[in-house]
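Let's start with one chain on its own, the form predicted alone, as structure tokens.
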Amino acid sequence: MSEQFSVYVPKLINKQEDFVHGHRACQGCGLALAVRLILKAAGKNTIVVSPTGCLEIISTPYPQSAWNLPWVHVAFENAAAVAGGIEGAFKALRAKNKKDNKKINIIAIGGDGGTSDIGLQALSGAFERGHDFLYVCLDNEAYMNTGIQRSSSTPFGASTTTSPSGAVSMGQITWKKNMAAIAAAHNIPYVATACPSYPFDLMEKVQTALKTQGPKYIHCLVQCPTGWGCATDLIIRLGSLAVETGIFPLYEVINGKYKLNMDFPKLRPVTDYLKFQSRFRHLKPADIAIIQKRVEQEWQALKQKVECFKKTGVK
């Protein structure tokens, strides 16, 4: 493990669930995890808002609601846009003084769905307009709600429901969309990528966001049992094997600086981690070449961003 790797171990970590049990989350959800860990992250001075998707489905079954804070259901596409109408709301109360100064956590969080894809129109003129919120994307790679569907996140080679696996389909035929990258490219001050795998990284990145100013975005890895076929009690497991084999590496970019939470010596061959899901059952030895190949390039090409923020000295 990399000296750079940093460890958020709080001295009593927040008791208070504000993402109650009760919610309809298939077992094993690493979705459920995730929003759990960001809610203890944030604390109770936070409003949430969600577009449809999973999230919203298995949290807000009428009359109930597994939500202990102020949340907000939105259209799919329009998440970005309508928490920058909340912050602006915030500032025109406090311009009349209607409102105090006290801070207020205002959290978007949507699937890849909502968020590489039909949201990503709202989601990149919120960055542009700088309003201060914190989106993240809770990224399971396929609009799973729906039935398995492809998205942009969906990785080479998965087999979903549209991109199906067979005698002249080998699935998902497109690489895997870096949001992450794309969210750094509008210059805003805070983006990292985190894995419920990791909760203490997860915790710590929602808090460094939080206490920026600005727009922030958190690409969240969240394992999906039902649409990935793997074994409900392997989902930590395999977001530890993603982050491993280099899949899904941790990192933050701050200010547009690189810096790299995780490093291996040698990164664990690919196979680990998609010999125990079902969508990539179908993949021939030539295929899993291809991947990891790319996966190696990819790799390397992070590393090197990081080493170039230290070899001109950086921090």
The other form holds:
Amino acid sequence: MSEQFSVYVPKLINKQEDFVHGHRACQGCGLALAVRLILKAAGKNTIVVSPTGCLEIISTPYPQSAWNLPWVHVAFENAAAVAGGIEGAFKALRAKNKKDNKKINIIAIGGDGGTSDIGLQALSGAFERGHDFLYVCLDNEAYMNTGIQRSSSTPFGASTTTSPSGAVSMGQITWKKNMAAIAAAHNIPYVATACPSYPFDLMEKVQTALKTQGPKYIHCLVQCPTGWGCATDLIIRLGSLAVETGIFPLYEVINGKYKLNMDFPKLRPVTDYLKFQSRFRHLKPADIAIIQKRVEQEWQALKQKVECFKKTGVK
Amino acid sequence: MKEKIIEIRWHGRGGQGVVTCAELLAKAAIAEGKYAQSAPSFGPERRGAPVAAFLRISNKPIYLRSQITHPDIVVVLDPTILTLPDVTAGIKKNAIFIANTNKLLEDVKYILGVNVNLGVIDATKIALEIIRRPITNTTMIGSFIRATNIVKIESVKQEIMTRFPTNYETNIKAMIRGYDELEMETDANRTVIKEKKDGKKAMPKLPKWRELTIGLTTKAGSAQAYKTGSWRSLVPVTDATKCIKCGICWVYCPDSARYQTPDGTYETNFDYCKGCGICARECPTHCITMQEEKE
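Based on the form predicted alone presented above, generate the structure block for the form predicted in complex with the partner chain.
So here's everything in the complex, that chain up top.
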């Protein structure tokens, strides 16, 4: 298996499929694609923990499993705690000489609900204790598994079944929780945002994370044609548009130092991204202007952080 | 039907509006002063997977809350699931069976292998013409009303208008065409076939709680036994002469359903391809086109 993903050649990617076909994801599921790519980057010697959510439902319908790896399903709120426990168990076994020192990757893969709503305290605790594990949040921006209910990760203006658009309501009225910033605020060694529309970038980030010692966090935007109300073949374009409009910037925070992976001299207007999705269809030009303003503010704030660390050279 | 509860089972694929169908008819029946009940049934499968919905209509209050195992009427919204044994499972003698198919009455009967009062309609064609998407639910409602006469077409129209306030016109048009174009078996053209032994699948006997086994260990990657290829309605067709062997389609396939042939080009594994169309959209040379699924 090649480690050279920056060469950008599909031929060099690990051919082994650890998330096998036959899983029950919807047509055009960005989550299934992201998991497939993450496991390709992680390779062998990986243990995956995942809380309740789409991923659990689609990968393990009784009595089958789509995982070619050891996989643990745990309750909604404690994926990070269980991942920390697995790491602790390996430590204890090694101390008793019952296990060799082979590197084992422990990856917790949760949805946005299991990460930013229900599992947040366990995640924060695991970051604080400094377990050596990678947490990947596959953020599809609502509770898609149970029928598109809003989560704290749902973007402003999106229509979901619990924040419906209508005569009085304009959909979600709060802004998306910035999970990557929350993770970075724990001062952990590696935080990144990624999207399967940029598969090599995503895989490289997973590999960088797994090489780093300590708790790591990757926030991955995954497209959901069912919940977003978009065509199934458009999901890769939508991911790119989310990045190009600045709605979901791709960046890394390595030991507190911000690094922008995709910089644009000028951002595309947010309507390019919003117009393909029926969850934003009801938005009026005034609402879109609010989103545009907020996106630009956040983009500038991020750029300032990047510039700041460039100048001071803080490591 | 004075005292009796009429039990109707709907089969289709997720996304075709099977559940909506049962719901609309239940609401229409209630508006007419009858008692009705609708419930969906689906497993962990999603858009594209076979699903069923249940509908009970009666003149008396309905206290039953179970799934329907012995239906009086079965409606199948998708032509590709007629071969599944589930559609005829536990079906009553002389039940009404309405199928969305472009086949002849006689052929469908042999596929089903059960002597039922059969009606056929090419609802996919009608839906594509009127709604421009293969969503066949309102067309099948029309056929259902014609075949059974349980609810009135006017009350369903009203329900469709409240349910789809923006695009009810096309849906009502589709329903009326479904009503008009249904081809029903009559005594004159009835074909009686020898019933297949396994055609009328009985409900499996469930174990008692003492007989239950304690969990099981799943083999890694055992989901491969489930072929998701039947979910798709569009199929990717690859022109190997235009393929530049870049592998982009392979990288972007969420179902890992693209594979490399010995000569380096990429082909689709039709056992697992769900037909999302990402490969066709992302192929740099446009060598993949999405075409309608043929048998």
